[in-house]
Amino acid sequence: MMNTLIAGGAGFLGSHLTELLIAKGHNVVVVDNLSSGLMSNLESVKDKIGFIKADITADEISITGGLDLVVNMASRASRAEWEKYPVEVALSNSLGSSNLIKIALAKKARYIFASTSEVYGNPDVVPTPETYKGNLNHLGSRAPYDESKIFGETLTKAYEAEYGLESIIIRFFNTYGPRMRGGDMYGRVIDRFIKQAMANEPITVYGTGSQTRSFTYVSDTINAVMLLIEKGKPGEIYNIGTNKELSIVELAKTVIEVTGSKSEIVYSELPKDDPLRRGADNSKISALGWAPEIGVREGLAKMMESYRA
């Protein structure tokens, strides 16, 4: 049985992720300023899990008793929010990170942090691996959510060398399912064409919608970040996401088909540093047995009907 801390973990990947932890018995401590996270999404396990509400940048977190392990899940996650929110964002991913990570040291825990595959920027080699060392633009839009999270790694590796800090490094391709959040302009795809098919409404594809993702179904994802907490090895840089690419025009008819919707597709102009590509080389998780089970058209209609529950 596990003690484990995970920031974060009122929002979309860590409620999933606490609540797979509680029913394989470990102890959770779950740490959220509700600023993008919910409530709801813990309601399941709620009387089975500490709560601290907190802002990991500025509050001081108090944990008594030890930890075995520390996840920092804890950023908001959509173009949206990286354009709104962009100082929020930035320091979520570096000052927040520092926190959690002495926090970590302190217990004696591991400590995972959750990157993301937009450290790839745009790359020029699909399927990604974790060797591949980015394509980005610094200064761009995107640069509050890609440029700290690439600190938030370096920082995990600083404290690894100097100090000792025992850690994985997890880099999330695109994944989906119930909770998820950022359906509005230029948010999570996937959130919001299932909302704009279900009522009807034109679904909004940016520039000619070729651009690729490879898209995860939640349960796949957290599932591997299970595994990694089992198996992973310390200092080691995993990606989790599928390793098949599905274009977003298609996504979108895809979608259409599913929720027999009458929306049509109208075209709109590609955000600025969009990547034109997302593929994940899995090949390093592939190798400590994942695999994910659940293809995109039917975790559409798994998460067409928590929407519609």
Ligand SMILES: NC(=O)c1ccc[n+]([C@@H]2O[C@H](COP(=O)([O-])OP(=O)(O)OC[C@H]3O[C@@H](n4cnc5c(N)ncnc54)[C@H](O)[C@@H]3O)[C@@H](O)[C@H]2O)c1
Contents of the next structure:
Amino acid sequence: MMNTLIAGGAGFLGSHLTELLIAKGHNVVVVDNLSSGLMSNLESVKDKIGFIKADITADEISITGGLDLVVNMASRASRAEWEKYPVEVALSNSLGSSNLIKIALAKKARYIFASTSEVYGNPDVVPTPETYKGNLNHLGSRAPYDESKIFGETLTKAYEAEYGLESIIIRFFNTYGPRMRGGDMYGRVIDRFIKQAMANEPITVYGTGSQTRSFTYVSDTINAVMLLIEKGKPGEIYNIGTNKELSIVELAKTVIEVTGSKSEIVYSELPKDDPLRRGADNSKISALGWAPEIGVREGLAKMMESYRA
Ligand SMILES: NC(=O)c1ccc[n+]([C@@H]2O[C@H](COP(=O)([O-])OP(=O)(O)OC[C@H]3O[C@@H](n4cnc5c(N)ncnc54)[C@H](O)[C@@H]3O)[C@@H](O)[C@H]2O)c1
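Given the form predicted on its own, corresponding form predicted together with the named molecule:
After this comes the whole thing, all chains and molecules, with the earlier chain placed first.
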């Protein structure tokens, strides 16, 4: 039984991880400022966890008792949010990371940092391995997110080198599934496409739609996180994502088929600095025994059902 702190545990990924940790008999304290997360995400476990409403960049976080693991998932994660709250996002992954690392060190706990495939920028090697150095615009519109995640990784490594922090860095590729928030502010591409398709409204594809992404269903992603908690090697960085690239226009067509929609596809301007390709070289996590189980069609159908419910 482990004592864990999940920062950002009221969010999409954090709440699914909290549920799995509780199901496996671990103790969980969630720290979250509810900026993009919702208490309702924790409804099924609310009587079994501790909850501290706090901002990891600004608030004193006092944990009584020991901790074995600190997971840092506390960052807004959609493009509209990075554009509207660039300072908040940049500080969450830098100053906030530092504050959480200090808690992990004080408690002699392992630290897991939720980084992102965005640290690769616009890669010229796809599927992209963890060793790829990145191709980014540090002053671009995505920079408050991308660069602060890179710094969050650097800081993790610095504390590891100087203070012996035991850490694992996870680079998540796009994950989708129930509890992914929607709407103009939080919505991510799959959420938008499914909602447009279910309403038989035009599906808006940016650019030509030939840009690719790697989509992993949330249960597969969270199983991978659990595997890393149990078997990940300290000091290592792991991609979590599929190596199957799907173009955005293919995604739109698949959503139309799965939902049985009459939507048409319409095209609009590609946002600045949008990466052209995403695909995970997942051989490192696969070597630990991970393989995604839910394909895109099945995952989209599950999401559609959750929206109907
Ligand atoms: N979902 C994905 O596809 C994906 C991909 C790459 C990386 N990630 C990373 O995984 C983590 C979780 O992402 P998510 O999709 O669950 O996003 P989310 O927005 O649903 O969850 C983030 C949670 O962190 C909380 N939070 C944000 N800033 C905070 C702060 N300063 N102090 C305390 N709490 C704060 C929010 O209220 C929310 O509950 C993030 O770090 C994100 O960057 C996610």
